[in-house]
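Below you'll find only one chain, the form predicted on its own, shown as structure tokens.
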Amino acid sequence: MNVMILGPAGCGKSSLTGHFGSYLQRHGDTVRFLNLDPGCIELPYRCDFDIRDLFTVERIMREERLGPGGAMTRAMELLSRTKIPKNEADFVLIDTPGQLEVFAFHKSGPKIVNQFVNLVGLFILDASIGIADIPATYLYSLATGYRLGIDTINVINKVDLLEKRDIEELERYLRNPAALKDELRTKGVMSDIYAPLSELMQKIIPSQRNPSISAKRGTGFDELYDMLREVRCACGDLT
């Protein structure tokens, strides 16, 4: 299974591939690793292929003169062009850039997916938002997997940053948004679209199992892993 991690920058995604990578391994699968975030300096894990032996944001921007973001879309262009080897193993993990707009809204973004078949992506959702942005990045998400036509699980990280109470406001939540729509209501012009975007929140979210993990200290994996396993035998349903 091809398990392609997606989600904002800061959100953990590296550290997930890695600490989710290690707990695979511990249960007795076969893993490899594949970076493709040309920007990154450091990783936790051990790449089986890495995109930066090939080129770097900071090489394109020495040697094409570009400024960061330049370059990096100029990476995804080459990315797009580059064909990624074929892993055989229980769970291919791949990391994608933290820049998470060029990779899944350039136009280069779905040609570099269409490299992968049985894929499912994970969507981390960073819990250290706090829970009234919560819904904006729901919809992210939402449009990530539209854009890159891929089944997406979303994953909420970072729960080891909250407090108990916060974490019980937000696992009420996700069981039903309308518990808090009177609290998270917007002011201002973004109040005449939160209404139909509120009812929208109260079909999606309820009707997906959200596990909640803290990559850093590896809980929570074991419903995201069951959640994996039920994709890959297409016996389970994710809602």
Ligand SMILES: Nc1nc2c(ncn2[C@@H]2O[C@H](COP(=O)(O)OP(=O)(O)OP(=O)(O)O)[C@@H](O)[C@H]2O)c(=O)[nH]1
Second form
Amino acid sequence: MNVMILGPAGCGKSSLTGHFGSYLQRHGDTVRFLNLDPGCIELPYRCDFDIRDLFTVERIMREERLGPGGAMTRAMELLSRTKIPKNEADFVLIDTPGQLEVFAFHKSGPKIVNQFVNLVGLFILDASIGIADIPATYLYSLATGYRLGIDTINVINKVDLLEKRDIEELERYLRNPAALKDELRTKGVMSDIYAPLSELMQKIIPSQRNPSISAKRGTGFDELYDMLREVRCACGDLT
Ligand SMILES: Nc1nc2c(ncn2[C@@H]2O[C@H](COP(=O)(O)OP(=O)(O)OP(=O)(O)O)[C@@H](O)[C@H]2O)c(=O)[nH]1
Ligand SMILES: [Mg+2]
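Cool, the form predicted on its own is there; where's the form predicted in complex with the named molecule?
After this comes the whole thing, all chains and molecules, with the earlier chain placed first.
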């Protein structure tokens, strides 16, 4: 199956691709690593397909006199017109650029994603931003899945940076987003929409399991593995 690792800049996509890939290999699964980030320098895994063999952000910036965002968008346009070689494996892990909006809100994102059949997304929420900002990231995940038209598992990463108490609060929040609506009340215009928003999230979030992991330390991978195997074996139901 194809597994696309998505999420905001620095949330741990490449770390998860590398460390979870090694974990899968230790379980006897065959794994292929695809890097679709033309802006990175170092990666913690050996690529089976690397977009940087075709174009890099740095080269496009120089040759086309573009800024970093423009060059990334251009690279994705070029990639959307390139046939990505088929990789047969139990798990094909696809690492994506930190500039998630290129995937989520430009025209080339869905064209790239549509090249992959049997695809599931892993959207990484960075726990270190704090519980008060998790709802906003969660909405970003929903917008991304909606735009790309793929089923997405939300993965809470960097839990090694939290105190046990904070992890428990986070899990309590994810089980029951409306329960914290008074504690998490935001200021300004958001305060008016926070309550109805948390009611909406109450309907969506508890129906999904959200593995809490540390991509860096390799913890929480068992639950993620079980969920992916269920998706692969069954009908794609993530509940
Ligand atoms: N403490 C901690 N740090 C992490 C974890 N996962 C990633 N990091 C750190 O977060 C930083 C970014 O990690 P990357 O894996 O490069 O994140 P990314 O999402 O691929 O970043 P971009 O591709 O640049 O968007 C690095 O310093 C990692 O060591 C984690 O589980 N715990
Ligand atoms: Mg990366």
